[in-house]
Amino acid sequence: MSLTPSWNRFLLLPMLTAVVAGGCSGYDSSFAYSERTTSLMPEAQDGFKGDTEATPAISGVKQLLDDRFGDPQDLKAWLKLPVEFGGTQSAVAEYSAVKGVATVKFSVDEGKSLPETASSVQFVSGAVAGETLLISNWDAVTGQATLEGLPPKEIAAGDSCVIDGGTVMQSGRVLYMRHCSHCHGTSGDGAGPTAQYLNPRPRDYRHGIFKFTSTKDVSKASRQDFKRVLQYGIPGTYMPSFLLLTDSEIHALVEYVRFLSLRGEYERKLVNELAGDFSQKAVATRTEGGESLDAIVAELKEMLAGDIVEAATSIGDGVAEDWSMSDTEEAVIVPTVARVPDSAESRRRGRELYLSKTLNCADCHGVDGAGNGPQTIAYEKNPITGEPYNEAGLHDVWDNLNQPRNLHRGIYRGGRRPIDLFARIHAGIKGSRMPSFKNTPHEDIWHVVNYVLSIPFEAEPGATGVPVAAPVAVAP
């Protein structure tokens, strides 16, 4: 497992500082732990202080993250995720100091280039690991640099190293911090000054799940879906279009979602691994089982130092596989069949397909289509806590109240495009009660995507469930 060193802090806090003064005074900077984090017990929040070498520091949750992913004024790069942190990946060719003055020769792997400029290289490995040293001289032929001073240590060939590491993630964050996280917050957890007054809520990233895809059911988003949302929005809701973005900013922002994502959800699967046994909750009641505190901070103690070390590791390496996975061909959706023709007689098959048992759509959205199926006056269990919701109708995964989508209004969150109902039909709304049709013949998905885009037209459509028969001419 490598981390790079964390970015250049003089390049990041100025940035920062005039984005933050621009908004709410006094709002966090910081990334936020989870509340699932802190419900933990402290030990297993914070770990153990190392008093000699015999029994060094044990780390606990909190800083297990930080040595991955940082804080917003001093991120860090773990290389093996997903994440297009910026800069060019290289390695020390030749070394010399002479006079005072450093000279490094640096290599790319084969059918890569150096960039045209550089302003500084950071160290992944070797003597100088952790060190972000500025270039003074540059050229980019021969990949030749001069430095601004000498390393604190000896450079060797075959160091491993980031040219200008960090440049997406920089412009990224900063881009993040001045558009989106007065709602979605500084740690991506839909807690931003704003949320408080939306309905809904802006989303919580941590999950690592987004609605509104063009993958699989399994799949997480990709990076188009990302994209697709920046520019375009999300109808009837307060996310805006931000197609007046460059590309490259549009690019930026994606790449800085997805490391929040990346981060929240390794952060909830890290708590797994302890809640059961170490939560606040779970300690209070194994103690008035019997158990002494001290027998459980040493199991604990013992659990950080083995099985979770392993744990921190195997994690990243699963969400870093579904992350990749999700901009493969085999994670998107793709049709059998062409659209079937929009046809009257193609919208009364989707509308008893609609209505039929297999699908039941009417059992949430009701069957005139207009939201107000059976399920939305149902109380819900919770399914972590297993007691009834206070209040009847749908849940989603972020505990937020969905009314199911009133298909009168014409109006479609994923987008109003045949293949957006399509892939909603298919994959379903990850996150949401609603469900996946994957198995559903394309061509039958196809009629209910035709009848669902002709409700807003119809007058009264499937009010009785029965197909409206043509009218039959009387003679006079």
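Numbering follows the first chain given and starts at 1. Every value quoted in this text rests on a predicted model; they were computed, and no experiment measured them. What changes on going to the form predicted in complex with ligand HEC:
- Of the candidates L407, I425, L274, F85, only F85 lies at a hinge (point where C-alphas switch from fitting one rigid part better to fitting the other better) between the two forms.
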Second form
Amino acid sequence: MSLTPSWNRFLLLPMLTAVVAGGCSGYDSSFAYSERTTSLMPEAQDGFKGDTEATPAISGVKQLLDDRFGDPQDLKAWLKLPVEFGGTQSAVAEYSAVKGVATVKFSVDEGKSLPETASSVQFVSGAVAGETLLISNWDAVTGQATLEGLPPKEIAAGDSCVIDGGTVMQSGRVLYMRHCSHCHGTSGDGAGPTAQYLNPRPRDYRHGIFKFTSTKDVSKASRQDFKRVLQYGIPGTYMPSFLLLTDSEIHALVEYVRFLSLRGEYERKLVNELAGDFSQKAVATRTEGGESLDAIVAELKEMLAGDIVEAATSIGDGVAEDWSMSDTEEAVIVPTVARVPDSAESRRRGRELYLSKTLNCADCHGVDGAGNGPQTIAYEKNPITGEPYNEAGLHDVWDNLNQPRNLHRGIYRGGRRPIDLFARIHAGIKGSRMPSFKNTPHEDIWHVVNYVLSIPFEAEPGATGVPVAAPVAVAP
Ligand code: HEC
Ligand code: HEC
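Starting from the form predicted on its own, produce the coordinates for the form predicted in complex with ligand HEC.
Whole complex next, starting from this chain.
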């Protein structure tokens, strides 16, 4: 399931848009734009119509988003995305057009094989780059295809293309609509019809933040992390296990979640560029303050034609880069020391660290690990709006109540193996209030893991031996 090096090179080619052939009708649910997008002034959402050569159209946020990501009906394989769309990477070996019949012989790299069936081909380079051509007849042995009609321009030997590109995305989409969208929403906003009844809420993928990963604190989730979440679910929450799906179904879902998250984060960051000055609210304040609407519109037009185009490119590339990086070896947390064997001494040391002022786990999880530390009763303010929340306790970046885990229950959402807990303490739980302890020596993290794993089995709270009243000072 990993990208081959040659596929990677191919992703970086400058010509990057190929429309994936439609297929899969019957889902008329379109991607929604976020509420932040629809609260921008109309011109920022929709751009400006052009009429002549001299005044070309200028894209607004919706167009910029659709250009890269399309719609469920019309998925765009923006090949720069670190998503495996599916299909067979291929090249034109021979081309001929005789008496209105176009015949192409396709070749694949050594070690790869041609697909059994083929119904369309997307061109990535050459004169017809970006076009999807339909195949009317396919010979899997020779790789010879008859195209439906003539191509709009000449095809030449060496042109690179993808046969039946988008198959993984299409099946990911169908599976997602069936199994996930009622909780996570069609566009991954975490607000499907079932979502309002659940606590914690289904993940809103649009932040590009995932909680339970084996990757370092600044990284996104790896494909392997998503696979684990889909296979085992998130114990203690409404996120179910999909262990009954096949490997290739899970694979398609993982790619589709990556796609939705990329799209959502791109939209969010793009809107951030404009919301301050061009949200409907900001425009109302500006006009009340004496600015003319015409001047504001002119200012927006200049931005959309210039700075925003550049910002869109760098945001898109940045988000794509982050997701690619999360699948590399450097992103994964690897302890520098082997697991410290579980022993009474190690647990005792772990409890000292737990209570210490340096790690201060007790501040949130409570001195005995019941999830009732002092922080759980404080009233917090929403960091974005500055308004206090209506309920006491910690909140995550999605604004949901986010109380520390009761460690007596022995239910670990991100996996219960010692290495999972190591990663949890090292990276924290992203987007939540569980912080990263990446600067803590790895040996100490193992002691804490040993202590945490022992908590559900303690005869009485604090049985590890370190009294609560007199915490032992621990050197940083
Ligand atoms: C019944 C509702 C429900 C369904 C159905 C559901 N999820 Fe979830 N999902 C959740 C909840 C709730 C969470 C958040 C749990 C938490 O925050 O601890 C979640 C979290 C996730 C996460 C985030 C994991 C992380 O580390 O942050 C992913 C990815 C995910 N779900 C994918 C899927 C996919 C793919 C499907 C369909 C195959 C699916 N979910 C179906 C409720 C659901
Ligand atoms: C600032 C508050 C805070 C501190 C400090 C803190 N935690 Fe947490 N911790 C949380 C919250 C909140 C959660 C639940 C997050 C979620 O699931 O969204 C959590 C969850 C956990 C979990 C559950 C992991 C899982 O997979 O379900 C463990 C274990 C844990 N913390 C251990 C620790 C340890 C050990 C320390 C100290 C080294 C610590 N925490 C420090 C807030 C904190």
